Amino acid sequence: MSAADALAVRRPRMVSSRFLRSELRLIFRRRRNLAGLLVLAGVPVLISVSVKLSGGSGGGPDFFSSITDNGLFVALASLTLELGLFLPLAVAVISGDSVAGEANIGTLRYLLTVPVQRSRMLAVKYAAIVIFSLVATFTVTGTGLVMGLALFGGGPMTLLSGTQTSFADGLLRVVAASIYLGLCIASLGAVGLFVSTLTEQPVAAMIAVVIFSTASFILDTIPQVAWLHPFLITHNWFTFGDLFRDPVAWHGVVHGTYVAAAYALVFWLAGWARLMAKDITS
């Protein structure tokens, strides 16, 4: 074995697959997290059953008014409804507990035995948050698709621009929108990860993340601070609807991806800086 190979063997990977699997088992085995996913799945069930029993959508926002025409819109209507509170809350619970939860129960100092472990732990924690964000988003999407197609059927999809596309293309757009929203929600998870390094109380970190996302939504509705809107974390969340136009209006989605990446990078680095300088006592 060469010196370079020996060095590669000794150097720990930034994201350990074993550590990540352990973190994911911890997240998905907790009853409160499973209950949260169940609540997320309950919204599309409620929407689809309500529309079916009412005998029609009865107007409303674009996605809601199209539910009876194509079951794919149940997933989109559910995502629109849950973006305001339920999805941010689900990610706030996971990210707020990521580091503060370890400190609260006294296991953090055992994880951080040497300084390099702090970077690896933070990378694994955020990787788990990203995975959970995607799982949470696809929980809404998957339940919406199953309920929508079962109650209203599929077929060609009428886009927001008025043109029709095939069922397969419509389904592909729904999946693309879900991935986009999952990554946007994951950027909020980076904020939660940073806040979690500031406290040993997971509940306080969760509340702070929810307040942060709510404040962003509120600021986005105030015209007097329009200059700030493009930089708000939630500003481009609802632009996923642009994926359902012909042609696709990519500007909002691309800008939203850049903003999400910027928030994820800045707040992960802030969490890293905080954790590297932190005196771990619990």
Second form
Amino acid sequence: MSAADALAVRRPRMVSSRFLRSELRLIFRRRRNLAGLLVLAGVPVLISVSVKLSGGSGGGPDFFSSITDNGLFVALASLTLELGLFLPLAVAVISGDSVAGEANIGTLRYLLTVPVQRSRMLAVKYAAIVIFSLVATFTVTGTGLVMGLALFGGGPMTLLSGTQTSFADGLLRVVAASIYLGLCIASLGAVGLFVSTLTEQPVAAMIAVVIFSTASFILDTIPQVAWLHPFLITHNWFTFGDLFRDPVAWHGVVHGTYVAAAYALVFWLAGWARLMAKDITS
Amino acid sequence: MNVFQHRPTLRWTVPLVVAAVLGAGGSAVGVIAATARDGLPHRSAPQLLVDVQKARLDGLSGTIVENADLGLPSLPGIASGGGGSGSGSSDMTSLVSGSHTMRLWYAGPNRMRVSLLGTLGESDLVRNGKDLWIWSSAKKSAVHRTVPTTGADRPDSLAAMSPMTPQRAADAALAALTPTTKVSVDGTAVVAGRSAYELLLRPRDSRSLVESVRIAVDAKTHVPTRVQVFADNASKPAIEVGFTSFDPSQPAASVFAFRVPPHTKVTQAGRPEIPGSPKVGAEQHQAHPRTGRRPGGEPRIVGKGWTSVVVAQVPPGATAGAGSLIRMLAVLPKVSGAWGSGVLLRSALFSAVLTHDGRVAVGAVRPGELYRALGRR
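Form predicted on its own done; form predicted together with the partner chain now:
Next comes the full complex, and the chain you just saw is listed first.
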């Protein structure tokens, strides 16, 4: 590295967003990724229109019965539905593709001759995954809010505890829940980034990530392995509902953030350990 | 970096070490708290019992976690929670199995609130003066009752609370303290990060399915903060109710204010009912011998103490129309003997027999004792 640095005419700035910007361009200009975001946005549209057409006759999964009272619940109902498969799938596609995809089409070696340190490349790729996770979550929330407010209106929000809070407070809680869920699925993205360094087949990495999150969901429902539950990546995802209690029950959300940060750090380091030793041939 | 260049496999130790450190991060807090528990002055069992009787709190807010592992067979219609074990359900009837989290606020006998937290739902029981509200977020319904207020705003013992709070469970267990039980103080514990004495109750009768009951008594406030019921030959408690956070200060008044949100079904309940009338669990039911009841259709107690068996007559036609009950009974094993025949429900802590001629026998004993009780007419 030092030889390459000395040869460079202009030493690159320590902090430059150029690499990150090019990563983000790669992600958000791919047509398949935009189609994926469109699917994520489709669920709140589907929910709000079908509830509106049916006249909102109660029932349905969590948060559904409240949709007709307040449009904010369209966003929450959509997040609840998509958290099981669509959101993990979206982040699996992006993260599984991040290193393996470049290796597969043979651009990884050119990327590393730029010159860019491998650890920096991994850091930038993960930063792009985190940004995509937040964008994906807010695509769901944003579409849900627009559709919900247009079809059902806003107003004070009834919390799970039966107390009412102002619209602004309700909106703030929805945004907080979206950030929390964005960080949760971003931790799954770290797992994907690691798996992506193991293989040159992006599809294999994507499938592995979906298997990982689904296995985690399944283990979470088996009472015989209750000791394992606090360590599972998905265990605290649905505790975003605790933000809608009065007063807010922070414990689950704090634990969930800790677990997400721990998964992100451990799997990023595992990806680093793998990539530093890897022979990049393609 | 040099070390890593010579020994590339060493790099893998970095994520492994970080994983171990972060994984142990949560339990490290417990280790620090555990060292703080030494240095509690010795307290004998009678002293501790008096302390508990005298415990008075001005206010309290905390989180209670309840774990029930009764070893019940899975029955259709019971504990219809998300994962089939009743965990994470905010339905009050799901408490018999799985793990549940409750939040509790208390500011005197006339103001309290218990919230049963479901995954994305909540059931609340709010008492504010003479108003008692039961709210369910899943059903979007509220039940209102008018209840008589008890005396002045004098802070009372926690006794008048929801059935499954530690105080209530401990009171019921302490009421059963008769010569049938060995009572001792068995070391100390840390509950909700606070030092506590542990009161150990052991049935003298070895035929009881209850091996021991451990009650943790907070060292500062003398409020029971955890109750564990151990079944025979079990290392893990069959029932555990304990605080995971405990703050003995007056909660904000806004916590007890309940206003019915719009679009809610409101039911006005007729008969006033004090929340938390003593009904804790099967093992405590039989520990309160109900005397003065006339024999015949009323329940009768066979035996005494921990091994007493309640034998009762099921009113004819009680099971008619209850389709789920019929289905439930159909999956239970059939048993028969000199006493007759019926179906048997076994769990770690109690057994129950429903005979085909309409008698039911329940006790914290093995089925053999039930058959003996049924045989004694």
